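There is one chain below, alone, in C-alpha cells, taken in the form predicted alone.
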Amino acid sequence: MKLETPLANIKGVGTKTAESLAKANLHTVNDLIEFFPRGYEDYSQINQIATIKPGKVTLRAKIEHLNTRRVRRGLHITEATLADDSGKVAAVWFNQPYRADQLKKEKGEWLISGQFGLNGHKYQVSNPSVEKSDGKHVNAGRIVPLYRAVAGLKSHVVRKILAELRPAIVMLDEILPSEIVKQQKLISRANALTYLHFPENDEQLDQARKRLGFEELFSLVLAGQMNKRENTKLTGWQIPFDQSHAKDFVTNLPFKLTDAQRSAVWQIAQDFENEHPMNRLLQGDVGSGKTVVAGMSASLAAAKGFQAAIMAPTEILATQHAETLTKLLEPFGVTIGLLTGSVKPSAKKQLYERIADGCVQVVVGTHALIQEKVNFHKLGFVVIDEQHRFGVAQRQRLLEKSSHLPHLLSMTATPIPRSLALTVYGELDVSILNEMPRGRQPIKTSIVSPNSRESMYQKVEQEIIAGRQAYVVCPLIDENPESEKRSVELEYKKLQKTVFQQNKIGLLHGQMASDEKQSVMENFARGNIDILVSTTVIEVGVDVPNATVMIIENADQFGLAQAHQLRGRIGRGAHQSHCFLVSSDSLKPTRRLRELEKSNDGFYLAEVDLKLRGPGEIYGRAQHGQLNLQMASLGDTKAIAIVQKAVDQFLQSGEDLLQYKQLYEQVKKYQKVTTLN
C-alpha cells in the first residue's frame, strides 16, 4: 500500500463509498490520512449496566430479545435488550435495519457505545455503535474521532477505512528536519498521525496536536521567509528621497501628521531608495490616516518623475480617494486621474492617453486599472487599498504594468493581529498606524435590546436637531419572512412612516446601480439626507465627518471586525459620536457585542476576533481557505514565536530544502497562497 494508492482499491471501500470519498475530495490513501478529526467522543471507560447514568456510555454486554419492525413509511426501528452480570437495559436503533443481521450473526459479548437517556417514557441507549469485544475496536470502547460530514460521508465509515490504512500510517516518513524534531521534543510524524486517528488517551492527543500544529506553522512561516528572500533578488526602481519636497508637503498640510504617520512615510521613503522593490503592509484602524500616508508617498514618487497607481475595491472608495488626493497633491502640481468602470468611454480614452504619456502622475481607480488598455509611462509606486479584497492574480497584473517591478504598499483598515501578520504576511515589512488624528473623540458604544429602541431613537432625534446625521445598517436587502434579520428595504419604509417621518431618509445597498449609489452617498455627504439606511456597502471608505450616530441592527449577526469597521464610519469629526448595537433578541448579549461595547481599539478587537472566529475574516476568505490549517492556531503567539526561531535556525544552517521533498511541496503551496509579489 502506497500513499498515492486510490481509496477505491482499499479493502471494504465499495463503489458507493468511493463516490462519497471522491465528492469529499478524498481520492488517495494520503488524502484520508490527512483528513483530520474535527473532535472526539470518549467511550474508553467501560461501564456496568447497573451503574450507568444519563450521558455517553460504553457497555460490554450480550444481546437479548432482538426484534425489528417498520413503524411507518420511512421509519424503521430495531430494538434489543442489553445484558451483563449487573443488569439489563434497552437499546434502540432508528433506520438501521442492518443492525438485526449484524447482531444475530455472531454470539458472545459486544462493545456498545452511545447516548443513554430518557426516550419517550423509558430509559434506553439510542443509536449506539456496536462492535465485537475482540480488542479491535474502531467505533466503540475507545476515544472515538469525529470527522466532518462532507458529501454525506459518515464518521464510522471514515474510521473503518482508516483502520485498514493503519499499517501505512505507522510507516510514514518524516517531513521535518530530524534536528528540529529532536530540539523541539516532538514525536515522529507517523506517531502523531497514529495518535490523531487512534488515540488511547488525552496525552497522545496533545502530543499529536503539538507535533502537527508545529509542522503546519513551520511550513507557513518558512514560505513567508522564502518569499521575502526571493523579493530581495528582484530589481526595482530606485526613487531618491526629496527632503525639501517632504518638508514643503508637511508644512502645507491643513493638519499635523501623527507620529505614526511620520514614521510610516519615512519607512516608505527609505524603501524607495532601495534597489529591491518595496513590499510593505500599512495597517491602521479606521480613520487613522492611511490615505494621507499613501498620498504623501505618491507625491515623493511624482517629485522624481514616477507615476503612482492606487487601486481601491469600490467606486465609492476610489472616488473618495481621488478627491482627498486632489486636495493634498494638486498644490504641488501633481495631477490626479480617476479611472473606474462608470467613466464615460470618451473621457476614458483621453485618460488612457494622458496616463501613457505621463501627464497623469497619480491614477486612482478600481479593477479598471488592470485592463489591457491601461499603459503607464513610468509606474514606480503601487498602492492596493483593502488588499485582502483583491486576489493575488489581480495585484500581480497591476504590478506587471511597469518595465521594472514597482514598489508595493498594501493597505488595510482591518487591524491584523501581530501573530497573524508575522505568520501569514511573513514576507512583508509592516508599518502600523496606531494613533488617531488629534481632535477625535472615542465613540460611545451601547448594546440595545430590540425592545428598548425608544431612548435610542430619542438620541438620534437629538443629534439630527443639532445638525448631525445618522447611519442605520441592516444585514439584508429584501424582507425575508423566514429570517429575524431586519431588511434594509423594510427598515427604510418603517422609519419613513413612523419615528422619523419628518426627516429626510436615504436608502443604499449593493444591488443599486453605481451612479445611483454614488448619488445617494454624495447627497448624504452634502447633508441632504439626515438618516442613511444601508447594508454593509458603507463598511469601507465612506467618510462623512458630520455623521455622529451609527445603529447596527442584528449586530450579533456580524463578525467583530466587520462591526468595528461599520462603527468606524462615525467618529471622524470633532463631535461626540454614538454607536448602538441592536441585538437580534432580548437574551444575554454575545461576547462579541460586549467586547465592542467596551473597546474602540481595533487591534485589541482583532486579537479577540482571531480567537473567536479564526483568521478567515481578517485574511480574506478565498486565500485563507487555501491555507488549510487543520491543527495550528494563528492566534497562538507563543507557538508562532517558537516556530519562527526554528525557521531562522533552519535557514541559517544552509540546509537544502529540496532534500525534504514533502516539506518543500508544502512550502511551495503556501508560497503561492501568501505571496503579495
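Take the two forms, superpose them, and find the largest set of C-alpha atoms that agree within 1.5 Å; that set is the rigid core. What you see is a predicted model; the values in this text were computed from it and never measured. Numbering follows the first chain given and starts at 1. Compared with the form predicted together with adenosine-5'-diphosphate (ADP):
The Cα shift for E106 between these two forms, taken after rigid core superposition, is 2 angstroms or larger. In the core-superposed comparison between these two forms, K598 has its Cα shifted by less than 2 Å. After superposition on the rigid core, displacement of the C-alpha of T78 between these two forms amounts to 2 Å or more.
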Second form
Amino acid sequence: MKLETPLANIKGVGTKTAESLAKANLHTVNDLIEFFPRGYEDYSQINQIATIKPGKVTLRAKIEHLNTRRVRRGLHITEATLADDSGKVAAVWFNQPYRADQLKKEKGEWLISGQFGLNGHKYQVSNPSVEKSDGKHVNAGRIVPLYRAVAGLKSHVVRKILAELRPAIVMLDEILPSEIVKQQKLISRANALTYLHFPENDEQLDQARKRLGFEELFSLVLAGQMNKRENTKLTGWQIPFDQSHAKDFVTNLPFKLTDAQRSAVWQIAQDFENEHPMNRLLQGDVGSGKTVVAGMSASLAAAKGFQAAIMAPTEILATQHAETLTKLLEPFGVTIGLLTGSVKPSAKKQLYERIADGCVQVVVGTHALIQEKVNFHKLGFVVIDEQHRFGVAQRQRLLEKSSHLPHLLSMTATPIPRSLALTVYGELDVSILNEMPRGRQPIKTSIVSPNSRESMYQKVEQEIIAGRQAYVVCPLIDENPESEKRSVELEYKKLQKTVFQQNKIGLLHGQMASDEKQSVMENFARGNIDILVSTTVIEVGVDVPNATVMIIENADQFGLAQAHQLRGRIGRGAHQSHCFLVSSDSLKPTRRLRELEKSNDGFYLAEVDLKLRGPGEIYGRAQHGQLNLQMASLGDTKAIAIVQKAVDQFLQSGEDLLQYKQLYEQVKKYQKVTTLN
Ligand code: ADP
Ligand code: MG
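We have the form predicted alone; now please give the form predicted together with adenosine-5'-diphosphate (ADP).
Up next: the whole complex, starting with the chain shown before.
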C-alpha cells in the first residue's frame, strides 16, 4: 500500500463505497488519512451490566434471547437480552430488521454501545451499535472518532477502512521544517495522524490537535507573508502628491475630517507615490466616514491625470456613492460616471466610450464594472467598497483593467478581528478609522419582546413628529405562513392600516425593479417618506443621516455582523438614535441579541461573531469558504502569536520554501484564497 494507492484497491472497499468516497472527494489512501474526524465519542470504558447507569454505555456481552416482531405498520422491533458475568439487560432496536440476522449469524461476545435509559417504564439499551468483539473492533472499546457524513458515507465505514490504512500513516512525510518541529515541541505528522484516527487517550488527541493546528496556521500566516513579498516585487503607477489640490479639497468639504480620516488619506497619498502598487485595507465601523476617504483619494489620482474606479456591491450603494462623489469632486472639475446593470444600452455605450478615452475620470459602479466591454484609459486607483462582498476573482478582474497594476484600496465596515487581519490578510497594509465624526451619539439599542411593541411604536411616532425618519427591517419578502418571520409586504400593509395611518410609508426590497428602488431611496433620502419598510437591501452603505429609529423584526434571524451593519444605517447624524431588536421568541433573547444590545463597537462584535460562527460565515464564502481550517481556530490569538513568531523566524533564516514541497503547495493554495491581488 502506498499513499497514492486508490481507495478502491483497499480491502473491504466495494464499488459502492468507492463511489461514495469519490463523491466526497476522497480518492487515495492519503486523502482518507487527511480526512479529519469531526469529533469523538469516548467508548474506551467497557461497562459491567450490574453497575451501568443511565447514559452512554459500552458493554461486552453475549446475546441470550432474540426476538423480532412487527408491532404495527411501519414499526419493527428487535429485542434481545444481553448478558455478561455481572448480570443481564434488555436491548431494543427499532426498525432495524437486519439486526436479528446479524446477531444470529455469529456466536460469542459482542461489543454493544448505546444509550441506557428508560423506554416507557422499562430500563434498556436503545438502538445500540453492535460489533463483534474480536480484537479488531473499531467502533467500540476505544475513543471512537466520528466522521462527517459526506455523500452518504457512514462513520463506521470510514473507521473500518482507516483501520486498513493504519500501516500507511507512518509513511507520511514531515512537512514542517524540522527545526520548527523541535523548537515548538510538536509531535511528528505521522504520529499526529495516527493519534487523530486511533487515539488511546485524551493526551494523544491534544498533541495531535496542537501539531496539526500549528501546521494549518503556519501555512496560512506564511501565505500572507509570501503574498506581501510578491506584491513588493510588482511595479505599478506612481501618482505624485498634489498638495495644493489636497488643501483645496479639504477646505471645500462641508465638515472637518477626523484625525483618523486625515491620516488614512495621508497614508494612501504616500502609497500612491510608491512604485509598488498599494494594497491597503481601510477598516472603519459603520458610519466612520470611509466614503470621503475614498473620494478624496480618487480626486488626488484624478488631479494627476489618472482614472479611479469604485466598485460597490449593490446598485443602491453605487448610486449613492456617485451622488456623494459628484458633490465632492465636481467643484474641481472631476467628471463622475455611474455604471450599473440598469443603465440603458445606448447610454451605456456612450459611457464605455467616455471611460475608454478618459473623459470620465471617476467611475462608480457595481459588478457591471468588471464586464469585458469596460476599458479604461489610464486606471490608476481601484476602490472596492464592502470588500467582503466580492470574491477574489471579481477583484482581480477589475485590477486587470489597467495596463499597470493599479493602487488598491479595499474598504470594509465589518471590522476584521486582529487575529484574522494578521493571518488571512497578512499581506495587507491596514488603515483604521477608529473614531466617529464629531457630534455623533451612540445608538441606544434595546431588545423588544414581540408582544410589547407599544412603547417602541410610540418612540417611532415621537421621532417622526420631531422631523426624523425610521426604518423597519424584516427578514423575508414573501409571506411564509409556516414561519413567524414577517414579510416586508405584510408588515408594510399592516403598519399602514394600523399604527401609522397618518404617515408616509415606503417599501423596499431586492425584487423591485431598479428604477422603482431608486425612486423609493431618493424619496426617503429627501424626507418624503417617514418610515421605510425594507429587507436587508439597505444593509450596506445606505446613508440617510436624518433617519434615527430602526426596528429590526425577527432580529435573531440575522447574524451579528449583519445586524450591526443594519443598525449602522442610523446614528449617522447629530441626533440621538434608537434601535429596537424585536425577538422572534418572547421568552429569551439570543446571545447575539444581548451582545448587540450591550455594544455598539463593531470590532468587539466582530470578535464575538468570529467565536460564534467562524470566518467563513462572516467574511464571505467567496473568499473564505475554501480556507477550511480544520484544527486551528482563527479566534485563538495566543496560538496565532506563536505561529507568527515561528514564521518570521523561518523567513529570516533565508531557507527556501521550495525545499518543503508539501508545505509549499499548501502555502500556494492559501495564497490564492487570501490574496487581494
Ligand atoms: P461608512 O464608513 O459607513 O461608509 P460614510 O462614508 O457613509 O460611512 O459616512 C457616514 C456619514 O458621515 C455620511 O453622511 C458622511 O457625510 C458623514 N461624515 C463623514 N465624515 C465626516 C466628518 N469628518 N464629519 C462629519 N460627518 C462626516
Ligand atoms: Mg460605506
